[in-house]
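There is one chain below, alone, in structure tokens, taken in the form predicted alone.
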Amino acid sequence: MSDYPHLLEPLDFGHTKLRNRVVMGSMHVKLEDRASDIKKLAAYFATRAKGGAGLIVTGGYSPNRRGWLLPFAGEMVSGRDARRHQTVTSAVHAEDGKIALQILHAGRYSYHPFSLSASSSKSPITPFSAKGMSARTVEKTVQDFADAAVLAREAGYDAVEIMGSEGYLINQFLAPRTNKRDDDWGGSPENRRRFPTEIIKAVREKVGEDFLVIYRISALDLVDDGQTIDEILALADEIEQAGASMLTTGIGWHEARVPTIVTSVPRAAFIEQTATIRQVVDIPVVASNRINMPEQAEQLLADGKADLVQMARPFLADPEWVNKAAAGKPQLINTCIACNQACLDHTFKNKRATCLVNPRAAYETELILAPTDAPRRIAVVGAGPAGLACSTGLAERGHDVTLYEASDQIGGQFNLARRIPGKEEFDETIRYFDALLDEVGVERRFGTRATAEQLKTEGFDSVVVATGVEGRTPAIPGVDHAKVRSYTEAIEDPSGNGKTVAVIGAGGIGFDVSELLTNEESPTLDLTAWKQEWGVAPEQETRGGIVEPKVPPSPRKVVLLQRKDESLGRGLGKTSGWVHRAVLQKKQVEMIKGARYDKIDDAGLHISLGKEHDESRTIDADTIVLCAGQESVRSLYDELVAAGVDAHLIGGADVAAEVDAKRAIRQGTELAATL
């Protein structure tokens, strides 16, 4: 008997089925545009495949060239390009899998001069504005969408998925915010539903019946004029009528300025949508955002909130993760922490996306964990992020692997991190590495130093240093005043903070020490707090479903300062930064740049600011916390060299800008990779 019922259980539709309630949810990798990148994605998709996913879905393909996200972007517009994709389809087939090709044009979101939309407009978050369509060119992209379908099934795909939300063309057309149209595609509720039902009608009338159709439906806009949920509910029934084999759901336009799915947004956050929407509709529906482990998958479906559950990210994360949940190993699943610096931050930065927690994704021909055919003996030094990857990889590969570590428990930074509000996620990550570590035989001494002598003495064929960092300490007169704590401190007890607090350093580390300060609960554990400080419609009453936020107020004073004379922020995540300055607005923290950190007495903490640094102000705090950026701790590693011992230095160790778990991981993966 499996734990999970509902999540395992087959899905027929007659002419073809899935083996389980587990998509695998659209993402673009940067995979998808380049010919000569087509076997490296289909090794991508295949281990997804491989790993159990009942149906994985591609990132999104355009139907003609004014709809390509950025120049010369994935499409599939002929037949040269259905015989490439047969590469995918044919590895993901081969590995029992289902895919289906997702076909998206972008309309105003185009990062391209020759876009266009429904109406003549600009969105936020590109450079160019889009033109106007007219009826013909209505007529002739509705077409494109069917041929589109017709050249995916050509390539072997099992299924189409029509992108109809997170504010891509389609979604353009259904909303008052950007169709401003007065004719057959525009001027009422039913006319802006017309697009995406001649859509379906079309694709299904080329592709035929036994093929699947699947319309992704914004179920939640989130932005000003966008729909209300009696016209999602309307055109979800009319996607039905017109020919759809299934509804996936997404949530957000890509300019909301409410967080969809960022490690702050509480899991499942969205699921009453889906839930709604499948009461209207006999087709299944299937939920997604934050939906990231079994036991969360499994109770949706139980309670009947959905019938298939959606996941990107963490098929990024870990591709085996519907296989070790059917195995009844959900502890040595990798979880999703959805910080998206690796994934999400790549793809708008026009990088290849990979995952913090596992490097080795969309590099799965580059980056391989291969058995060794030489096992050595191996001891790792220090538990952070860099030693847990770096030692349960050697492992992997065979090699006989000691970690040792300072303290009683693994971890490092992320113990401190899965302390923020918001970021109680990093916990799952240690719980990963914990279950990990004992699966692949890592030997633990823990409590213990290490020294150069001991490694020496002990006689091991390699030592990895990945001790990590401590806190810098800036040369300000009055640093050792009792009001001063480093930033561990000020998270490991946060009860010694004061009421009125000074932050010094406005990198991640000093965001994350101001979001502690100004709550005293994570919204992320109440999804009714979290809804009313983002301003989330309780009951989708509104247009676009968001209402005034209600942010409750901030139990501290905090002042957040930097020496450089720009915006606070800047270096934060690309996707993710905004959600934390914003936070911090809604706190009301006063935000200084420029700053010059003059001493530190009873008084509280003197700085001058201006040009010149002509102009004096004293902060009043009761206690100012360091967060001034770290130093590598790698006097061990000088030590072994000295002594002739073959040392490798990785993770802080090696680079102590800011606190990079994502290149502290990716280093001691590629290290273990090596070795």
Ligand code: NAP
Second form
Amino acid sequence: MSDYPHLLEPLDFGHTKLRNRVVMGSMHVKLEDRASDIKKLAAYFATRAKGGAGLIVTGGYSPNRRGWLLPFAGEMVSGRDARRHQTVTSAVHAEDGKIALQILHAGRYSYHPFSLSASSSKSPITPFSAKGMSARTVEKTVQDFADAAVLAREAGYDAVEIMGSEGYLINQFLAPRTNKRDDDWGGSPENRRRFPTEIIKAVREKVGEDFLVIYRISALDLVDDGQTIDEILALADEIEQAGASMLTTGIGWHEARVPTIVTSVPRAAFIEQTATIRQVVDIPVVASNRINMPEQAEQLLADGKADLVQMARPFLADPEWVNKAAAGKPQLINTCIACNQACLDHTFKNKRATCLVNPRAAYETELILAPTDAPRRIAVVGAGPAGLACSTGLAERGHDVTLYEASDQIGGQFNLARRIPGKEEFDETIRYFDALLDEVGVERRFGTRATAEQLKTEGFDSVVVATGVEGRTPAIPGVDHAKVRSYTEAIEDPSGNGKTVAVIGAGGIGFDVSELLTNEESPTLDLTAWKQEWGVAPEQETRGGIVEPKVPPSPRKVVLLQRKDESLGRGLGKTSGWVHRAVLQKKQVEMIKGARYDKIDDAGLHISLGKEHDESRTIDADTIVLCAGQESVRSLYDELVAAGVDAHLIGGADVAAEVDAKRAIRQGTELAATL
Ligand code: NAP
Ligand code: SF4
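Mind pulling up the form predicted together with the named molecule next to the form predicted alone we just looked at?
Let's see the whole complex now, leading with the same chain.
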């Protein structure tokens, strides 16, 4: 008997059957657009099909040129496109998988000057203004969706997903925010719904009855002048009547100022929206957003909240997610921690997406942990992200690996990150590596600081040094004052932080520490509190589902400082930085740029401001936390090299500046693949 009977139950549509209830949701990885990347894309999807996904949905392909996301973005408009995609569909079918092509018209989210929308408008997140479509163009676009679906079928796809959420073109027709038309395609709610219902009818008519047609419905817009819940439910019903086989759900427009997928969003935060839609239709409804582990997914299905679950990023993090759940080994799932650092942040910078915790994602043909034919004895020193990735990768390849760690626990800097409100997911990465070390047979030698002499005496063939970083102590007069704390002290012992705190350094850690200081409790752990803080209407009772946020006051006054004369937080992630900045603004953290730190004494932190640093100010802080970057801890490496040992340096011990877990894990994995 499986632990996840609902999750693993097949779903029979008559003409086709999904092997379980787990959908890999659509996500662009930037392998979609260039024809030359098609083999890499096929390997990426085939790996997920092999890992057990019940249905895979591709990134969005436009049904015509005006709908491109970017100039020359992926499209499905010709027989040539369809033939090229056969490489993808046959690779997935060879692994017994099923795959849907997502058809997406970007509307005013197009990043090119020829964009179109329901009415003329400009989105707040793109530089180009969109032109309103003529009625003829609307009709032609409906047909383009249907033609793209036929081509998808010819390409061997098992389904199409019509993208109607996240604020793209169809969503733009649905909401009065963007649909100002007074013809048959606008005005009344019925007219606004005509565009998607006509698309589904046209698609169904052209592909026939024996083909899956999925519609991704915006279950909650989270923007002013979005849809009402009644309009959304009426749409769900009409889409079913028009011939859709299944509804997947999307939450929030891209321009919404409510986070919907970052790590601080509570797990399954929007499940009630799916449950409400499920009550009005007979076709299966798929839940999405911040679902990442099987136990929770199983519970949602068992509770009747949804018929299937959809996850996108969790399949980047672990292509074997379903197989591991089915084998009763959820502890071995490499959980997506919703950091966005290597996936969406890359996509938005037009770079290939991968995954912070799994750098092999979207690099299946390039970064391979192949079994070694020359097993060696290798020591890895340091059990932070770099050392964990390297030691487990080496052991997976068949090397005999011993992992040394001075403390008694694994995780390194992740042990600090997981204590920050909203970063609880980092616990999962520690749990995963803890289980994996045992699974692949890495020997642990913990609670002892390995010396060069000891490692040499042990006779290892190679030693990998991953001894990480330590916080920088800036040369400020008085920095040894009793009120000064390192970020490690501030995070590990929050009770020692005073009522007025100055945070020196506004990088990722300065922001993290400020979030810790301004929150008594983590709002992520309480859905009601989180919704209040971000202004999500409890019962979707307003248009768009948003209300005025209510933010609990910070228990202390916090001043966050940096020397650079630029806005604070500019270096944070593209898709998550705005959330961190918004959190601190809501908590009334004072942000000071262009500061010069003059001294620290009983009165507090003395700084100078202004272009010439001729304005003095004293921040009467009772605690000053140093978040001034890192320095490498690498003396062991130098000693090993001097002793003639084959030594390798990775992670923060190699490069401390801007060190992050993404680079550390990637570097550890790359070394593991080649040693
Ligand atoms: P960081 O991002 O490099 O920031 C260091 C901060 O210290 C900067 O604000 C810098 O600003 C200041 N600083 C540098 N040298 C200084 C000195 N001598 N005296 C005073 N101030 C100094 O490093 P971090 O905050 O330690 O974070 C480490 C890594 O972890 C980052 O790469 C980050 O990506 C990652 N991380 C990310 C997040 C996130 O995205 N939420 C959270 C945690 C960690 P000025 O030079 O302008 O003063
Ligand atoms: Fe998840 Fe972060 Fe990996 Fe993206 S980079 S898939 S958010 S763990």
